[in-house]
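Here we start with a single chain on its own, the form predicted alone, put down as structure tokens.
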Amino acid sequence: MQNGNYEDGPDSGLATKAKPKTKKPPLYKVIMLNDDYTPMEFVVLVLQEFFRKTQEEATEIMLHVHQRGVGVCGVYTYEIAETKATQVMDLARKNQHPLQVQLEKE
């Protein structure tokens, strides 16, 4: 303290820490594969329920998968992508559909 005023110089006693650089976790795409047996309505339902897509978005993705063979459902951290893929596959099996999804690092 000098003359009742606080100094901000190098010896002011203020501790400044350099922020550690946080690395963003890698992201993974959940990819849906086309098959000739899973009903389109089921695919739309899955996209709405597990990937929070609107009816319109889900229909668009479903048609893309149908026409091109594959499509991206969403992009997430590994744990979330893996959980969503497992949930989709479990529901598909319970409903006796051969629907397949896989993860791909972005």
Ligand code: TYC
Contents of the next structure:
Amino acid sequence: MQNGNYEDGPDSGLATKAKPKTKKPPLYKVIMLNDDYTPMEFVVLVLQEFFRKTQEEATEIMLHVHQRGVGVCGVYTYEIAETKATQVMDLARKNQHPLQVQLEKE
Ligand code: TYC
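Go ahead and give the structure of the form predicted in complex with L-tyrosinamide (TYC), now that the form predicted alone is out.
Below is the whole assembly, all chains and molecules, this chain first.
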């Protein structure tokens, strides 16, 4: 009989309650590393354009990375994180900046 929790009678010991199958995908931080050569303005622009930060947020993150060596640009599913990291590194390389970003599993 299909009757939810009581499928095999009361106290059968079988856990038959339907669990909602909403598996969350793993998330990845896009981490930005400090260096001595990438201009501050370029980092702020990257944070605004690729990570949808306001100028104030972008400046705050850039200064954090500048002072502490590393900071989080955003958290995404793997494909989005990987795409953003690649786009940022491509743009940096085209502008001859050594800016590095990495993924870190949450
Ligand atoms: N340290 C760089 C400078 O003084 C600025 C900078 C900040 C570079 C953040 C990279 O991820 C970075 N021009």
